[in-house]
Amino acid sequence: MTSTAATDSPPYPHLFTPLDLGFTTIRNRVLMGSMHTGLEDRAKDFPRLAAYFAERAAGGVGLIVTGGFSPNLVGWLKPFGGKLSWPWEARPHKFVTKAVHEHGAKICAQLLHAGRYGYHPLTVAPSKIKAPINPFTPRALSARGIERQINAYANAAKLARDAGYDGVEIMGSEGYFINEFTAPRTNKRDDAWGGTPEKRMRFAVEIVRRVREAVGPDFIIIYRLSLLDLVEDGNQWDEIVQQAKAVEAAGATIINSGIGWHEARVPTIVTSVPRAAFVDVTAKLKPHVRVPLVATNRINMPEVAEGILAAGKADMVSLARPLLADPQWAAKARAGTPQAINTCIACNQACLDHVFENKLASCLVNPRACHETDLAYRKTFAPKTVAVVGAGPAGLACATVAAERGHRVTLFDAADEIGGQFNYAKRIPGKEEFHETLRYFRHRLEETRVDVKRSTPATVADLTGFDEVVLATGITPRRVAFPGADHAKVVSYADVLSGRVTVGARAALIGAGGIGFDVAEYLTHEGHSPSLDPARWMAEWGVDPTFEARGSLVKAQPEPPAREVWLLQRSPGKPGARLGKTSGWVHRATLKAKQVKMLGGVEYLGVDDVGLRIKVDGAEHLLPVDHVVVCAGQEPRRELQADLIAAGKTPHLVGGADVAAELDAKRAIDQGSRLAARL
């Protein structure tokens, strides 16, 4: 891709036309999604926040929506979560909105009341039905506590205005309180809140309509509308179009895209959904309805932003964690230059599931995430000479944060190719996306110029010239130790997914945790991954292609394993219970429906040319499988530390020469940038 001033038209043109709103103009189409970070709970943190969206804002997004806010108590996601109800909790908030008005973007509060989904004991609903995810009963509203919360949305927008935002998003999707009100599923009223389509609608329309009465006609308000709810009892698709109809009539600026419930048995937003899966229920509405449209869910790159403005299928595209992974987003696309972009591989481990554990949000691609106040990579005044030796993710992300800093930095890998334990992850299907970061960072060595010495195993001979020495030496397979161990069919899950070996029909793999689940994916699929075609993703799924569906679910049709396998684990338990808590789910629930057999508490007796010997709850079982897999762990590789310090250097430890736990990119990517900054 040439740069914008080598050609006669932008690179992105539907990407960065202004859309006018008639009282306002927002600069391109780029809207930077609602994310919970963490940071919205203390005002204290309010000045870390406006940094967050500040650099999002000088990286060129049109139009950012903050993570949620609640219009009141009972409304809350968490105790103390935020809330905007009182006058001087709108007052932090001036930080936010100061700081991206002076980088040209405009801010929109979303106002978010989670109803069920409220981990706390004051939760409030239509109806007194429990969520499945959820351990607190909610307590079914009156008329006159209908009333209330309504005003109480009312009163939050007008704090919003006051607090210099350009408006709100009220959000009306992913099972919260007021998207409890429109399905069938959780309003079993009667009254005149429920019991009909337009009665369950009427709630989410008093909302738009007492907001706009409440923040005037020049204020915008985004509705976040359900198109899918992927539960069943959910909303029909005519229902879905009657309500976007309503709430535009109500004075709705904008109506967002809002896909699944969190309850749904449906991924939404995992690496193994297809990008832009959902992007043809948006462009169904459109037709119907005059307002912009925003197409939203795994849209990662901007080719595929374009591909979906371009075809008219939506008004806007919605990036939340892309613009976590890469603040800079929208300005290297403008600039036609989208090798340069951090893409986000939609593998949840430091964003959302860091929110489901109470911890601070950030990115495994960028740690700076959420961090810019405490993770600078200030240029240094003294520049060192630096060796990094091992080009996986913990030496990548060393190497190139040293040298944007100004250090003179040498990478050695042993490997012909750059990536190190990447390279077995971008194999797994639905994990196609690890193959952007491997480009990303081909482009940052270039970028930064590090000197990169493939094919070259280090010496310490070569390092110790250096004035500094980092080793991201990774990992060595670690080895069982059983009766037949060394036998033929045993094999590691290196040889698996490099190639070296080609697994039979019947397997069994030893370990399952997380190589152990990506390994039974890579053994059951044949062919190119669901995740590559949305028609047969959505079949394997249960998703109605056509969205006529109620809830758009039909019966799921996954396709045929590719392999026969057992999937092994020592400990007892649920195999995959220490797996992502947001991602987790959809791996056991894939491995099920490939009929993948998951053990726990397995003892290993031995291999022979008959197959797996193993004895479960006292009981001895053969498996007759042509391989047993290992993917029981990993060791630290050193082999250069005790030379290094013999001969006076000490060197540092990153990735999985420091800690060879179980394979982890985000602690690997956050050490060595880390380190790098300090050095």
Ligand code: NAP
Given for the second form:
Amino acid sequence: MTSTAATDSPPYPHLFTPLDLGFTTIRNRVLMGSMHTGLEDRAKDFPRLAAYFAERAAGGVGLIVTGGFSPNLVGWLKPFGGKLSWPWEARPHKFVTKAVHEHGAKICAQLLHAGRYGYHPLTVAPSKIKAPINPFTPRALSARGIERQINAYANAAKLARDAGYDGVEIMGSEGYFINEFTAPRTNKRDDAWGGTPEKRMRFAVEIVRRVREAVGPDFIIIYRLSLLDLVEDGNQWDEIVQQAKAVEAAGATIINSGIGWHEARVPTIVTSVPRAAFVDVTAKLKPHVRVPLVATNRINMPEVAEGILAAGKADMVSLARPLLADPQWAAKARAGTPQAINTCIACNQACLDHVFENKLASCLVNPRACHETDLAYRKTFAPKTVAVVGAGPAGLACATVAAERGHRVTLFDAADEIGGQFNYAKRIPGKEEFHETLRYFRHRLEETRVDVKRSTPATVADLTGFDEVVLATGITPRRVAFPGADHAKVVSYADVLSGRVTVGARAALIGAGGIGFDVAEYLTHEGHSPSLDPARWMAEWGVDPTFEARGSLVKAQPEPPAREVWLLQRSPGKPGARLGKTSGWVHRATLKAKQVKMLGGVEYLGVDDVGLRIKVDGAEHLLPVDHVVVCAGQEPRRELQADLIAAGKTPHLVGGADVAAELDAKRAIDQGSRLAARL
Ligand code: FAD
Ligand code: NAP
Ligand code: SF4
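Next block, the form predicted in complex with the ligand, ref. the form predicted alone:
Zooming out: every chain and molecule, the one shown earlier first.
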């Protein structure tokens, strides 16, 4: 997917052309998009926030946008969230702005009023309409209340300027407060702030105008405009163009693209969304405004970013999660070494899912993200010989971090390719990004000079001579125990995903965890991945390819499933309830569209030549399937442990070899990296 630029000309010329805004210049076209990390909410965390941004600034990014800060209390995203309404709230921000400026980047504070998305009882909105994703009903604002909100924005922007920021980003998209004014879905007012498109957009325009008045001419104002609402009764294209022109006239310096409300039922950032899927809507706005436009969503590699700029579809690219994954992203692109980039796989597992669980954000592929001050990979003064057994995510992370620190590392794997179970994950339609992690680790192994022994099942004799031994041998798929479990039609997910077994026209999957869902997608798509075909992906999810329809929604047209599939679990309730907070609904919706029959509370009675017999709610059923695919979890694989201990060598255990329950790559990489940081 990536290529090395090995010519004398700069590898990504458009990406590294400075952007002259008249009163200031941004050194390149890479904008770090706003992300809430959990470090924004308390003043005592600001030194950590500064270290986090400083690493990204040192890594070459041009312009950073912080996580959202509310301009007042009613605009809080959650109780006691980050706020900018008093001078003492602005003061700790100076740590951040100073740290970023020392590395030559610019930084804007995002002003985010949550409106009806605020998770607290004080929320306000243009009209008293509850959001489907929030239990709190907002209070409808009076005309005086609206004035107070506008003043709060102007005040917050001025405080941001005092704190040393180069500008602000006014969050006008994603279904937050300002977007609630612009869309008929949420604005039912009949006064000066609602009714016609002009009155609906007046709030946005007034905010930009008053902010410009408050901060003067030489301060960046980015306006994040919702180019695609992706909800019913959202804005229509001509209204969006009108809004863009009006905020430009009111004083915006840059317009950033907003894609999809949080309550939208179309995925906008998960891994199955095609790369740069929505960039054409930014391109469609381009002829209508003079200010620079920023393209966003699923732009994760330099060739994608460069392609957008070279085609004139946008003037900057926004990367958010990719800069959590690799703070050196811009520097590596500039050096022409994209193969060295630790690519964001858009899994959301350690970033957005954490934020929704009120945990500090981090990154599955980079556990140092937001832990810059407490997880360091320091050079060792006492190099050791280290054997790592298993080149799955845990072993790869452990081996490369240990080698980076100066240890002499040998990595064994029984298979002929590195990656462990990621070699199954990468075959799932919509998980193509997992190839990138394997490419990154292949490069990293070379760079850190790890001695890799493929096709080499390690034995105790191979290992006893090392100073340290790490078992990262992963898992074995769990077997099931019911009548007929040894029937020829009962196979494991590994048999299916490795291609050892070709599944018939009807299949039942035993186990509805992450792997059960993935195998269901694999079997119903049969090798065709809409994620690699943006036009088809849009048709599957009902996105208007012309972006003209109100809310940009049209009737979804999923392709018929390649097979008839049943997805079963023993526990009662809805299968998939334990999938990721921000991605589970996408998996459930995809399988529903593929007519997968999902059943909970299932008792397995047995398998025979006819099919799988089950009992649900006391009634027996026969599923006439050709194959029963077991996706029933896993057991740790660590048969070397006892023999090593007997030989006087106590190994370290990481990843699935340590604990298989609730194992995922996030834990595997984190555990492997942290062990290596201590060796
Ligand atoms: P493994 O990946 O199992 O690696 C162990 C390695 O050890 C293997 O390469 C094996 O060959 C080697 N080995 C074993 N014994 C020996 C020996 N004696 N000598 C030498 N080598 C040996 N996780 C997520 O977080 N997000 C996802 O979206 C996701 N999707 C998945 C989709 C699928 C289809 C599957 C199957 C898994 C998915 N996972 C996902 C789970 C994730 O892949 C695992 O949690 C992770 O791979 C565990 O890492 P590990 O290093 O502990 O073990
Ligand atoms: P899992 O999530 O633990 O699910 C195992 C499933 O098998 C459950 O539905 C379980 O539910 C069932 N089961 C367990 N023991 C059984 C038995 N003896 N007989 C019959 N059914 C049994 O494990 P997984 O699906 O194998 O996934 C492994 C890990 O990979 C997960 O922890 C997950 O985090 C990770 N992963 C993540 C993703 C992702 O997209 N984030 C994707 C794939 C994998 P019942 O007991 O109710 O039947
Ligand atoms: Fe990207 Fe996943 Fe890391 Fe989030 S956790 S930044 S989505 S790789």
